[in-house]
Structure formats: structure tokens, C-alpha cells
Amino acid sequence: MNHAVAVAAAMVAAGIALGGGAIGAAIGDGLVGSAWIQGVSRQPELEGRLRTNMFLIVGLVEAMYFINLALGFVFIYAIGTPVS
């Protein structure tokens, strides 16, 4: 029974971490998009450079979420595997 509680706690913790990561990624993507729109409206001739930078930053923000997802599965697997 103790092992089942540990696995359930690991799953809940991973879910909370993923929820926080998703909220953070959404906020980050929104801020980057807003800054891009402001930059293009101020200097339209730099649209190409700003778009490249925007996609790089959005990619890095999303990569942080997917790393969080992978680590959540690793931790669940590590706790869920019984030690013999």
C-alpha cells in the first residue's frame, strides 16, 4: 500500500508541475508575440529579423515545457519501479 501512495503522489506532483509549466509557456509565448507585434509596428523593415528571433525564443520556451514533461515521466518511472 505504501508503494501505491508513493506512485500516486508522484503522478499528482508531475501533473502539478506540467500544469505550471504549461501556464508558464503560455505566458511566455504571449509576451514574445506581443513584443514581436510591437517591434514590427515600430520598425516594419526589421520584420524578418524580429520573426527569426521570435521563433527562436518561442522554441526555447516550448523546449523547457517538453523537458519538464520528459522529467515528469522519468520521475514517475523511477518511483513506480519497485526495488527488489
Contents of the next structure:
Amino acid sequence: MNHAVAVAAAMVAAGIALGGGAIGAAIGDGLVGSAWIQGVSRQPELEGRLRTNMFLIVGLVEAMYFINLALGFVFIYAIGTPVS
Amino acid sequence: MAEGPPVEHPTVDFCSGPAILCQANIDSLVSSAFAIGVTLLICFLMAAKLKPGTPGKFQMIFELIYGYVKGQVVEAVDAKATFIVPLALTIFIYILIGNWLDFLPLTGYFHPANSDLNQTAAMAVVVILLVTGYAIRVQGVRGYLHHFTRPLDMNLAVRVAYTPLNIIEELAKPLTLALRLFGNIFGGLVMLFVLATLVPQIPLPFVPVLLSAVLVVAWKLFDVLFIGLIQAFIFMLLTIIYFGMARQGAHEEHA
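Write the structure block of the form predicted in complex with the partner chain for the protein whose form predicted alone appears above.
And the full complex, kicking off with our chain again.
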């Protein structure tokens, strides 16, 4: 019984963590994209250089979400396997 | 493909003793050894076939990457700090090959080499030790410790209050470096597992197995090809940037 409660709580916690992380990553991606479009529309000749930087920052921003995803899964798995 | 992500690793014992000293994850050992072998093979073949004048295709690509990395090092660190270039290039090529192992039809002990936290943490610790050593060499032990009391133009009370924050910032560097790479590669494998096993169970009027296969291929192309490349690039670039941060303050003191 206790184990089932722990597993359910772990699932809910992972869901909340994933949801919050997804919100943050989406907002961050949107900010990066909007800043890139503004920069390119101001100085179109910088498009190539700015695109490299944009993908770099998108990678940095999305890393937070992927850390959430991986660690959430690890925690679910660690709690889900019953301790004998 | 339907096998789960490597949450638990099969281990092997090298000696009798505590697990933290004598136990290793055999699958990560095999995968990273394979990636190291491929990296060395590619680079030594490249070095043996180098020729001036009209370079081949691979030499063109290598010279492009080398030129970019060298430009970054000169810009972010110092014109004389060329020892960073081989380090950064090795990190980039090794992580790239380790990530792209997922494309090879290998089973058994093989998985993307960076989906084990031990692997990425080892690389991050090596990078941070080198950065710290470089900082001490450039600024001296006194200058390095003095560096922890930033901002340097404030009065003493503010600088003492900021010291714990600076220490946390220093500790966060290897932690985020390791967790970022691990989380991306491992999260990609989790996603692949979900797409391959859970999507076929959705009750749909058409064949969900086909949908699952299309999604798996699309996700694998995006995740392994694109995110794997970006993460290798980010790890390399952050290494160079941390070396550049290690020089902070050296200019002001000598100027």
C-alpha cells in the first residue's frame, strides 16, 4: 500500500516537473526566436551568425527541460522498483 | 529499439572491495571504448592523409572546424592559449560520435555513450580541473582565491556576503555541464522508448503501429542528428568559455 502511494506520488511529481519545465522551455524558445527575428529584420546581413547563436541558446534553454525529463524518469524508475 | 532506456546498468567487478571503487558499468565502458576507438581512428587517418595544396573533402571539413575552434579560443581566451584547441576538438568529436552511436544497428552492451551520468560527469570534472589549473597558473593562487570575492569594486562587507554565491557558481559549472549532456541524450532515449511502446497502444481507427514507426524515425532523426550535434557543440563551446572566465581579473590586475 505504502509503495503504491509512493509510486503514485512519484508519477504526479514527475508530471508537475515536466509540465513546469515545458512551460519554461517554451517561453525561453519563444524569447530567443523573437529576438532573432528582430535582430535579422534590423540587420539582415547578420542572419547566418545570429542563427548559429540562436541554435546555441535554444540548446541551452531546452537542456533544462531535458534534465527534468531524464531525472523525472530516473526517479519514477528508482521508486517504482520495490525494495525487498 | 523497444528495449527501455538504460536506467539500470549491468555492472562488472574489477576487484573485491566497496562498490564505489571496484564496480563499473560494463555497457558504458564498452560504448565509450568503441566511441574512443572510432574517434582515434578517424583523427589518425585524417592526420596521416593530410596534404597541402588541394585538400580532400574530409580535410576541408576538419580545417573548417579547426579554424572555427581556434578562432573561438583566440577570441574568448587568449592568442597564446592554443593548448585548448586540441582539448576542445577532442571533446567535440568524441561527444558527437558517442551520441551518433544510436544510429548504428548495434545491440547488447551498446548504447549512446553519453546516456550514463558517470560518463558525462567524468568529462565535466576533467574540464573543470583543467580550468581551475589554468586559472591558478594565470592568476596565481592568491589571485585565484581573490577571485572568489567578486564584485571586486564593492566594499568588504558586500564581498564577504557574495563569497558563498561565487563558490556555488563555481560548483554549478561541472554539475550543469554533466547534467545537460546526460539529460539531453537520456531524455531522447526515454522519448524513443515512449514512442515505440506506448503509441501503438492508442486506440485509433487506423494502424497505430505505422504512426509509431513514423514518429520513431522522425524523432530519431531530430534528436540524434540535431540535438546530438548541438549538445556536442555546446559542451565544446562552454569548455572554451570557462577557460575564458578563468582569465577574468587577470587583465585588470596587470593593467
